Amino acid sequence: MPEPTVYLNGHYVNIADAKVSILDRGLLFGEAIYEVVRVHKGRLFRLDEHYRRMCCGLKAIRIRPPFTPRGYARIFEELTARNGVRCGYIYMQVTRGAAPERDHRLPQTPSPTVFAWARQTPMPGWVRFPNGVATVSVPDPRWQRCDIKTTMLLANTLAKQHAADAGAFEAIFVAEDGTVREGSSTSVFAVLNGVLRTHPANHRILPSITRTLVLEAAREAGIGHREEAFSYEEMLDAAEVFLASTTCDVCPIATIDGHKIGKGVPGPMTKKLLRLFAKKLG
């Protein structure tokens, strides 16, 4: 199988030939924003929304977007074509770039590093896990700007590994007061008293594109829904709980910390939202 072609600073190169400076501030300080865009049937899904979110993140950490909307789209289109991706995703990362030396102060004339690569992946989570997945809860030690999609993901990677060590698919962050926030790489939804609920979009969670899509589908279908936080105890008592993300779509949860959710299988609202989600994908 040929090595994938990646994009790096204006060039399309073999992944083995892609190199960045050891003084890149994305490496030294985690000063980078990233996006993951779904590819479905060879088409890029909701690219404009991903572009807007990336620009918001870049502005928040004081990096000027290095491309126009059309330039951004062209990179994704080219990578999809060059790598023959039909079902998968494209990852893009923008760092502040390399500076003459390691200095906590921001460089005066930064030149951002832009890297992107495409990946063919298996079927989405709801196809691979039709009976739902096991999850575990973890304390939330993250900083107070989780709304910025930065590459500073140490807490997330440790949480994901904690889940893997426990034989689970995902870890769910729970605040000190018992509030459920989100998964290590997913949004979390619960059906409580017949109403779909998820944590409000604020600085405590990532404003997920898939999360927005689920809420949009619920609204169009007349499903009662609220962006309102719920507790860990409420989540365990919920009729249904599911995850949502670019890489797993809508993925039902069967257990949390060994506790069976509902009947331990995907519930009617989750199934309905799965159908609506699939319809939106086309």
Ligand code: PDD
The other form holds:
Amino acid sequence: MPEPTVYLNGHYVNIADAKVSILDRGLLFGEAIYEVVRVHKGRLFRLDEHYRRMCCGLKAIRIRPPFTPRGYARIFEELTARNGVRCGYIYMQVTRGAAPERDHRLPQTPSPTVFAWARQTPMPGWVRFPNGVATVSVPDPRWQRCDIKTTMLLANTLAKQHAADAGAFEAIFVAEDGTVREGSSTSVFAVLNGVLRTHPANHRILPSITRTLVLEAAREAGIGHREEAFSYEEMLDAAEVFLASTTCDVCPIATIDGHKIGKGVPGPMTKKLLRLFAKKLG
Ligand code: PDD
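Mind giving me the form predicted together with this ligand, seeing as the form predicted on its own was just shown?
In what comes next, the whole complex appears, and the chain from above leads the way.
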């Protein structure tokens, strides 16, 4: 396998040659926004939506977006072509860049670091999880701006490792009041009384592109759906629960904390949405 070509600050270089300063504020303070964009059959999926979300995140942490929509798209297109990606993802990260000193105050003349990296995967998520996955629940210790796609992911990485230690695929964040929020790197949907439900897109969760897509598919297919939070108990009793994200698509859940969901196999609504989702991918 040849070494991947990555993008760093205007240059396409071998990954081993991509270097950033130890004073980069992404490294020192976690001041960075990222995106993960799907490549399907060599095409970038919903790039405009990723661009808009990234710009919202950058503005929220006071970084001026360092590209135009066209410049942004060109980086993704170049990386896809240069690395010959047919099925996979492009990761992009923008940090506030390096400043002369480690100072909590923001630099007067910031110079953002833009980094992007292509990753080939053997097959799309919807093929990888035919029988559903095991999940666990964890308390949600995160801050009040989970809508910002920042690289400050400590709570998420520890939650994911907690799941992995338990032999599970994903950890689901549950708030102190018992409300189900989202997975450590996924959105969560449940089928309750025949209605598709998911947490509203507010400051408590990431405005997931795949979540929007699932809701769009449900609307088009006339499937009853509501963006309304549900409790941990409701989730355990749900007929179906599934995860949604760029990297796992629509992924059925077989168990939560060892408790079987429905019959413990992908249910009819999940399967239908999976089909609709695959169609949208093209
Ligand atoms: N994670 N919720 C969280 C906390 C996430 O980190 C993600 C994505 C999602 C799903 O968002 P989308 O549909 O836009 O991929 C929901 C990415 C894939 C990651 O961190 O690798």
